[in-house]
Every structure is written in C-alpha cells, then in structure tokens.
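Listed next as structure tokens is one chain, alone, in the form predicted on its own.
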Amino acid sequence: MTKVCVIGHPVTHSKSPRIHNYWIKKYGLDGNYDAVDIPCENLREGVAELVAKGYRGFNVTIPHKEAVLSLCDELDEGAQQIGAVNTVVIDGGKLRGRNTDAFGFIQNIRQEAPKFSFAAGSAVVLGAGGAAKAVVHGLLEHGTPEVFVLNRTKEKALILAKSSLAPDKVVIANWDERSKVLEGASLLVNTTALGMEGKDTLDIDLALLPRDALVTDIVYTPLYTPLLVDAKKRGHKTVTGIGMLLHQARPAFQAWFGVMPEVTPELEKMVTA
C-alpha cells in the first residue's frame, strides 16, 4: 500500500485527505492518505518518522511550508523560486520538495476561463504572502507582461518582487492605490484573507477595471466571496478559489501514484459540501 499524508499544525481543517482519497478510490489504487499533526518544534523528528514508517510522500500546509525547505535534499525550480514547499516525494529516504501552487492557480483559470490569455495585459495581485508568490510566479511563467502587487505591508511586497522570476515586470504600488491600478488590467487576483468567512470584506472599487477583465479569488470559504459577487454584477468573468486547491493536488498525486487525476464537478461538489 502507498501511504501519503498532509502535515501541518493544526491539520484537521485540511481538505487534502478528502481530495486524495477520492482519487485513490476513483482510480482503484492501493493507497491511503491521512492527516498528521506535527508541532513546529517537532518538525524534523516528525518528518523523519514518516520516512521510517515507509510513507511515499506528504503535502505541507500551514505553518510548515517554508520550514520544510531546509529538510529537503532536492528542490524543484518552483519551490526554490517561491520559497516554499507544499509537496514532498520520499524516494530512497531522500526528500524531494516541490511547489505545485502556481500550477494549481494557472490550471484553475485554464479550466474555468479557457479563452483567457495571460499575455493579454497586466495583472493586479492583492497580497504578498506565500500564495501571492506562487500566483506571481505562475503569471510571469505564462507571459503576463506586467504584474502589480499591493500589500498592506509594502516591505513584504518589495521582497516578493525582488525574489520573483522577473523583478523588472513586477510593479509595487501602495495598498491605498488598489482601486486606481485596476485601470487597463486584464486580471485581478485576491490572495489575501479579506472576504473569507470571519474576516473583514475586501474594500475595493472595481469601477476602473475593464469589463472584459477576469476576476479571481483564492479564498474558497465562502465559494463566492463579496469580491466575486461584486465582479459578477458588473459583468466580469469570475473564477472561484476551490479549483486552485484541487488542481495543485494533481501533480502531487501523479508523483506518488503515477496517475494524473482529473478535476471534475463531482469532486468539487464533494469537497465544498
């Protein structure tokens, strides 16, 4: 049996076991995916225990995505560039770290808005955390000519720009300019927690955003955030955040089980139920 899991602290909130066990059953594979809570101070020992128990690999969620970097024997380009690991393949006792978040973001848009061109115009990204790093990486990889990054702490946005794939294509603007920079943009991405259940609503005026611009929010609780509801009312094509979660899981599943799984409406319905 192929054993895999997700590690984090806490980890009970993770939807990963539901996603991967759905695929294991769907493709008739001999495997199991569980959740393992590892406190920060026990990370090295906890990961070593997974190796000793014969795990094939694991996903990484908050707060371990950056800390796991130093435990890996190898890192793919995405993990190095983004500065975080969300997937580990255990091969002969070696830890091979990957980051599939950029893949998840890009594939979600490709599936839900197949006519959208990343190279058509500028993108505006709100936030400068780990998810924002992955989004910016994916956009630059796929030809977006200019990416505006805005964060409440400007210094964090500056660090993101400096470490990005193409610093000359990343423009840092002040948080209070978030409504102004929408003029002429072809894509708006919210990577902050604003709009999530229990959090403040994102305060932004979409008036200057071209009507043909795409709006997406990586928050998926609720599935349709206030930002997406407002954008839809204005006639924008919108993409919810659940697809990014589902698509980022696909390369990990393929690495462990040798099958590239599909994201289907049935899976989305099951995960969001």
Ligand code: ATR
The other form holds:
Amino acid sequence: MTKVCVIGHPVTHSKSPRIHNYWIKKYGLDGNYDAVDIPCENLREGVAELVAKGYRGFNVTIPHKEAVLSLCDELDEGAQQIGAVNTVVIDGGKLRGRNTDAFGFIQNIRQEAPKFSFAAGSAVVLGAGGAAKAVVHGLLEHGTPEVFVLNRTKEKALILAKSSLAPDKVVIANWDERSKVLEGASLLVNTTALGMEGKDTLDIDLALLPRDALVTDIVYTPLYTPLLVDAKKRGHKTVTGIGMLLHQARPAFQAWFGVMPEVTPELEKMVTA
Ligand code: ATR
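Could I see the form predicted together with the named molecule next, after the form predicted on its own?
Shown next: the complete complex, the earlier chain at its head.
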C-alpha cells in the first residue's frame, strides 16, 4: 500500500486527506493519505520517521513549508524560487521537494476562465506572503508583462520582488494605493487573509478596474468572499479560491501514484461540504 500524508501543526483543519483519499478511491488505487501533526521542534525527527515507516511522500502545510526546504535532498525550480516546499516525494530515502502552488493557481484560472490570457495585460497582487510568492511566480512564468504587488508591510513586497523570477516586471506600490493601481489591469488577485471568515473585509474600490478584468481570491472560506461578490455585481468574471487548493494537489498525487487526477464539480462539492 502506498502511504502518504500531510504534515503540519496543527493539521486537523487540512482538507488534503479528503482530496487525496477521494482520488485514491476514484482511481481504484491501493493507498492511504493521513494527517500527521509534527511540532516545529520535532520536524527533522518527524520527517525521518515518515521515511523509516516507508511513506511515499507528504504534503507540507503551515508552519513547515519553509523549514522542510532545508531537509530536502533535491528541490524543483519552483520550490527554490518561491522558497517553500508544499510537496515531498520520497525516493529511496531521498527527499525531493516541490512547490505546486503556482501550478494550482494557474490551473484554477485555466479551468474556470479558459478565455483569460495571462500574457494579455498587467496583474495586481494583494499580499506578499507565501501564497503571493507562488502566485507571482506563476504569473511571471506564464508571460504576465507587469505584476503590481501591494502589501500592508511594504518591505515584504520589496523582498518578494527582488527574489522573483523577473524583478524588472514586478512593480511595488503602497498598500494605500490599492484602489488606484487597478486602472488598466487585467487581473486582480487577493492573497491576503482579508475576507476570510472571522477576519476583516478587504477594503478596496473596484471602480477603476476595467470591466473585462478577472478577479480571483485565494481565500475559500467563504467560497464567495465580499471581494468576489462585489466584483461579480460590477460585471467582472470571478474565480473562487477553492480550485487553487484542488489543483495544487494534482501534481503531488501524480508524483506519488502515477495518475494525474481530475478536478470535478463532485470533488469541489465534497471538499466544501
Ligand atoms: P500566506 O503564506 O498564506 O500568504 P501569510 O504569510 O501570513 O500567509 O500572509 C498573509 C498576508 O495577508 C500578508 O501579506 C499580510 O500582510 P503583512 O505582510 O503586512 O502581515 C496580509 N494581511 C493579513 N492581515 C492583514 C490586514 N489586516 N490588512 C492588510 N493585510 C493583511
């Protein structure tokens, strides 16, 4: 049996076991995906234990995404660039680290808004955390000519730009200018926690955003954040954040089980239920 898991601390909130066990069943595979809580101070030992127990690999969630990077024997280009690992494949005791978040972000938009072209215009990314790094990486990889990054803590945005795939294409603006920079943009992405259940709402005026611009949020609780509701009302095409979570899981599943799984409405319903 192929054993895989997600590691984190805490880890009970993770939706990954539901996603992967759904695919294991759907594709008739002999496997199991569980959740393993590993506190920060035990990360090295915890990972070594997974190797010893014969795990095929694992996903990594908060707070281990950066720390696991240094435990890996090999990193793919995305993980190196983004500075975080969300997927590990264990091959003959060796840890191969990957980052599939950029793939998840891009594929979600490809599936939900097939007519959207990443190369057609500029993008505005709100936030500069780990998720923002993956989003900017994905956009630059897919030909977005200019990416505006705005973050409450501007220094983090500056660091993100400097270490990005194409620093000359990343423009940093002040957080206070978030409504103004929308003029002429093709895409608006919220990667901050604002709009999440229990958090403040993202305060932004979409008036200057061209009507044909796409608006997406990586927050998926609620599925339709106040930002997406407002954008929809104004006639924008919107894409919810749940698809990024579902699509980032696909290359991991493929690496462990040799099958590239599909994201279906049934899976989305099961995960959001
Ligand atoms: P992740 O790795 O999932 O992106 P993170 O690193 O905690 O999570 O990043 C959360 C993002 O939400 C950050 O960009 C954060 O801004 P700061 O860098 O200034 O902390 C942003 N964020 C969280 N609460 C916010 C708030 N009340 N106003 C503006 N931005 C906020």
